[in-house]
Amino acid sequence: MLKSTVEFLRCPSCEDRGKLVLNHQKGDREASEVSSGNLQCQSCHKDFPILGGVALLVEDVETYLCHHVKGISKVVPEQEIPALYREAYIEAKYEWQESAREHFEEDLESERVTALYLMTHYLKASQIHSPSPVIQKVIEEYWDHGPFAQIKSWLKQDRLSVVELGCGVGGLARALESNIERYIGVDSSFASIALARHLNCGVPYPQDSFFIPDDLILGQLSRQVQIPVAVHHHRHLDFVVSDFERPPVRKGSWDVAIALNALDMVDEPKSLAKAQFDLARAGGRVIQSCPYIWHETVAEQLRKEFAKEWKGRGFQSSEIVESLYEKLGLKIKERVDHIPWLFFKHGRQLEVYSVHAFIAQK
C-alpha cells in the first residue's frame, strides 16, 4: 500500500467512518510503499492488517483470512499472518489444500478465474487465438470494443480522481491511466488486488509469468502470455481489499465513481448504487455497467419493489437499474444498451455477454 493512499481511506467498520492511521510499519520508513503493518481507526481503534502490501479493510479480518487463504497464501508467508489470526488461518489453509486435491475450484481466488479476468482486462484481440474460425472472427470484431473502451471514451478529461468498486485485477486503471490524477480500486478478492498492484504499481509478485487457457488437454492454464508490468511505482494509483458495497474511502470527493459488471453480484443492488452516489462529489459522475445475470432472489426483490410503479409493463433490467440510480438524484447523461464483453474459456469455448452501461451526473 502506498503511504499517500492513507489520507483517502476511511474505517469500514464504525459508524463514524473514522480516519485511519498507519501503525507498526515494517521496513524502510522513508519508502512510499508499505509492505506490512496495520492501519488503525482513530474513532473505534480497530486494526486492519497490511499483508504483502495489500490493506485488508474488512470488518471481520479472521473470517476473511480463512475464506481467502488460497489467494493470500500465494503472496504472504505464514509467519507474516498476524499472530491473533495465524492458528485459524493455518487450519483453513490445510483444509483448502486437502479439498483442492479432489475439486477444481472456480471462485474468485482460483488461478483459472484470475487468468480469465487477466485476459479480459489486459490482452488485446491480437493476443487471443482460437482454432475455430467462428470464434476467432468474433474475437477480432468485438474483443477490443468492450466496457473499458466505452468508459475511456466517456472520460476524455485529464486529471480525474477515480474510485472503482469491484476493480478486479485492475485493467480499467491501466486503460484510464493518462486521465487519472488519483485512483483507488476496491475489490473483495485478495488474489485480484495483489495482481492489480503488481501490474499497475510495479510492486513485487512471486509469479513472474502468466498462463491462460488454451487446449484443456494440456491443463486448465496452458499457454504463456506476456502482460507488461509497471516498471516503477505509480504514486497516484492504488488498490485495497474491502467490501465494495461499503467502500473504505472518503465520501463526496471523487470526480468519478465506477462499478463495472458488479451490480448483479450483490444481494442489495441499491446498496452499490448508493455507495457510488455517496462517493461522487457534487457535479461528479457515476458510471455503471452490467450484463444483469441476476440471482433469482435478487430478481424477485426487484420485481416486488417495482411492481406498482411498473404495473402493466414488462420488467427490463436496464430500465429498472437506471431508475434505481435516478431516484438517488443522479441524472443519466449517456447510455449504451449493448456493449460486447467476451470471456475466452479455452480455444473452443467463448462466452459472450451484452453489457448495458450509463454515465450519470450528481
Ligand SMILES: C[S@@+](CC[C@H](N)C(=O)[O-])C[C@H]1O[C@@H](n2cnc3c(N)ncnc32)[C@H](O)[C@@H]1O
Given for the second form:
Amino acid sequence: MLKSTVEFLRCPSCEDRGKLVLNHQKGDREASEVSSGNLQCQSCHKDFPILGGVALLVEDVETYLCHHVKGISKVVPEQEIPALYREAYIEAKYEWQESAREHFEEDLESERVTALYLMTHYLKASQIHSPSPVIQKVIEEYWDHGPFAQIKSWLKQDRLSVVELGCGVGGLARALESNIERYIGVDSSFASIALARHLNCGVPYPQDSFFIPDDLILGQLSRQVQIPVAVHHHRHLDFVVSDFERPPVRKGSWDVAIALNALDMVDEPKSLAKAQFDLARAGGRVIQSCPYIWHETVAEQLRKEFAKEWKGRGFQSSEIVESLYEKLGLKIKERVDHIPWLFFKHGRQLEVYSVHAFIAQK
Ligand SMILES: C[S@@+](CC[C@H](N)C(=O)[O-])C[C@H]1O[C@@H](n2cnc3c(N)ncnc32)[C@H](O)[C@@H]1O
Ligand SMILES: [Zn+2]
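Alright, leaving the form predicted on its own aside, put up the form predicted in complex with this ligand.
Full complex below, order starting with the chain above.
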C-alpha cells in the first residue's frame, strides 16, 4: 500500500468510520510503498493487516484470510500472516490443498478467471487470435470498444479523483491514468488486487508473464502474453481489499465513483448505488454499467419494489436501475443502452455481453 493512500481511507468496521493510522514493520522508512504492517482505526482501535502490500480492510480478518487462501498464499509467505490468525489460516490452507478444489469459473480467485479479466482489461484486439473467422471478426469489430472506451470518452477532464468499486484486476485505472490525480480501487478478491497493484503500481509479483486460454487441449491457460508493468510506482493509483457495499474510503470527496459490472452481484443493488452516491462529492459523478444477470431473489425484490410505479409497463432492468440511482438524487447525464463486453474463453468460444451504462451527476 502506498503511504499516501492512508489519508483517503476510513475504517470499514465502526459507525464513526474512523481515520486510520499506519504502523509499518518492514521496508525503508523513506519508501512510498508499505509491503507489510497494519492500519489501525483511531476510533474503534481495530487493526487491519497489510499483506504483500495489500491492505485488508475487512470486518472479519480471520474469515477473510481463510476464505481467500488461494489468492493470498500465492503472494504472501505463511510467516507473514499475523500470529493472531496464523493457525486458522494454515488449517484453511491445508483443507484447500487437500480438496484441491478449483471451482473453475465461479471462483473469483481462480487463475483462469483472473486470466479472462486480465485479457478484457489489458489486451487489445490485435493481441487476441481465434482460428474461427466469426470469432475473429467479432473481436476485431468490438473488443476495443467495450465499457472502458466508453468511460474514457465520458471523462475527458484532467486531475480527477476517482474511486472504483469492484475494480477487479485494475485495467480501468490504466485506461484513465492520464486523467487521474488520485485513484483508489476496491475489490474483495485478493488475487485481483495483488495483480492490479503489480501492473499499475509496479510492485513485485511472483510471476513476470501471464498465460491466457488458447486451445483447451493444451490446458486451461496455454498461451503466454506480455502485459506491460508500470516501471515506476504511480504514486496516485492504489488498490485495497474490502467489501464495496461499505467502502473503506472517505465519503463525499470524489469527482467520480464508478462501479462496473458489479450491481448484479450484490443482494441489495440499492446499497451499491447508495455507496457510490455517498462517495461522490456534490456536483461529482457516478458511473454504473451492468449486463443485469440478476439472481432470482434480487430480481423478485426489484419487481416488488417497483410494482406500483411500473404497473402496466414491462419491466426493464436498465430503466429500473436508472430509477434506483435517480431516487437517490442523481441526475442521469448520458446513457448507452448496449456496449459490447467480450470474454475470450478459448479459440472456439467467445462470451459476449451487452452492458447498459450511464453517467449521472450528484
Ligand atoms: C463481474 S466482475 C467486474 C470487474 C470489473 N469491474 C469489470 O468490469 O471488468 C465483479 C467484481 O466485483 C468484485 N466483487 C463482488 N462482490 C464484491 C463485494 N461485495 N465487495 C467488493 N468486491 C466485490 C469481484 O471480486 C469482481 O472483481
Ligand atoms: Zn473503526
